[in-house]
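What follows is a single chain, given as structure tokens, in the form predicted alone.
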Amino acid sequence: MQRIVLVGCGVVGQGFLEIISRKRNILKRMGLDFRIVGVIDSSGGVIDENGIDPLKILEIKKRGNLPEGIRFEDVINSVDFDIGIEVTPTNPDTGEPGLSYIKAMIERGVDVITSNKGPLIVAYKDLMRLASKNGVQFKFEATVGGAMPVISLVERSLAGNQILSIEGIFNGTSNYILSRMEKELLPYSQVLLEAQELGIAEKDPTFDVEGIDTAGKLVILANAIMGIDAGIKDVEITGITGITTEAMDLAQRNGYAIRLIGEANREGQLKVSPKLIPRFHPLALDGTLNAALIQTDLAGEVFIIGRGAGKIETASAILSDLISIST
């Protein structure tokens, strides 16, 4: 039996609770028995070493907040658990509070899974060294590409290959905006408003449309699968806010699409920018899909596509890491 503490109970945390309940019988047939013994977020928490019903937590969250009075420190100091799942909101500047939560759980000697890009953007090498020092596993598939298993693909299926370069679409919001502008020849401002009304873009879309989210994911990939010691400051970033309908029309008439592409190579060059892509190229995707084109020395060119966001899709990547740790 593996005891789990969930740190963060927002959209992703609730997605995880939903699928761990939904997949319980399948997991048991795989010989896996997961017991959630703690759930905490910024409002409070629930602790029960006999196990917590995920559906009861979801019901509590539907009605409001978790009970007050239980903090992260209470869990770390008093609860016996094997795996910590950290899904607090991303802070790309400091990585906090997720960075401190992850460090504390690793130092406690438990395996950790996160969907939080912030800690990996600012302290990837430190976290990996800390995990190695404490003899624990640290997994983060959900930080890049949602349900698109790019990190595990490289670690498992492409083991032994040297990754020469990677380029891809790593932000569904920007891709939706650009593909809609292209299809209807609509102005950026109009499509952004549409995306916000549909819940695809945030009220403040800066993180997505200025290329910062893509840059953060590119940093994680460069560090994790290419061994580059990079930070956000090392990425040349240009967003999509300057793309016009005239540029879209010109690109189309010449057989191209414009997409926001993140690129990294072994020389340590990292770049995020709108790029002309041949219309029938694998990266000329429409909608909110994510994709990665990986160049390897042995397997050649490998292409992967998947849903890059959504609470169930992200939770799927967390579940994959959870099974990987436990088998």
The other form holds:
Amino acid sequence: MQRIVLVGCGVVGQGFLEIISRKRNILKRMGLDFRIVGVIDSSGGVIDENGIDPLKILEIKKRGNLPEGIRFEDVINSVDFDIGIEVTPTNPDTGEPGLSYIKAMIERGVDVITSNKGPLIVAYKDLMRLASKNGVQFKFEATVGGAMPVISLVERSLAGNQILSIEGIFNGTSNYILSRMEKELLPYSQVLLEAQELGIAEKDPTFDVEGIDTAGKLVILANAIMGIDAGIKDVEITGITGITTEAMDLAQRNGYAIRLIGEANREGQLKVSPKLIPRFHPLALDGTLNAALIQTDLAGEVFIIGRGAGKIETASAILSDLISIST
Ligand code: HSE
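Mind sharing the form predicted together with L-homoserine? What's above is the form predicted alone.
The next block holds the full complex; its first chain is the one shown before.
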């Protein structure tokens, strides 16, 4: 039996609680027995070493906040647990509060899983060193491409290959906006508004449309699968806000789509920019999908596509890390 603490109970945290409950029987058949002994978020928390019913937490969250009074420090200082799942909101500048939570859990000697890009963007190397020093596993599949299993694909299925380059679509919001602009030949501002109304784009879409979210994911991939010691300052970034209807129209008439592409190569060049992609190239994707084209020395080209965001999709990547840690 493994005891889990969930740090963060927003959309992703609730998605995890939902699927851990839904998959209980399958996990049991795999010989896995997870017990949630703590759930905390910015409003409060619940601790019970005998196990917490995930559905009860979802009920509480549906009605409002977790009970006040329990903080992360209480969990770290008083709860016995084996795996910490950190799913607090991303801050790409400081990595906080997730960075401190992850460090504290690693130092406490528990395995950690995160969906939070911020801590990895800010302190990838430090976190890896800390995990290795403390002899714990630290997994983060959900940070790049949501349910698209790009990190484990390279780590497991392409083990032994050298990754020569990677290029891909790592931001669903930008891809949705560009593909709608292309289809309807509508201006950027109008499509952004529509995406916000549909809940696809955030109220403040800056990180997505300025390419910062893609750059953060590229930094994680460069470090994790290409062994490049890079930070966000090493990425040349151009977003999609300057793309005009005229540019879209011209591209289309010449057989191209415009897509926001993140690319990294072995020379350590990291770039995020809108690129002309031939209409029938696999990266000329529509909608909110993510994709990655990986060049390897042995396997050649590998292409992967999947849902880059979403409550259950992101939780799927967390569950996969959880199973991988536990088997
Ligand atoms: N905001 C991101 C996107 C999802 O639009 O792809 C979270 O990484």
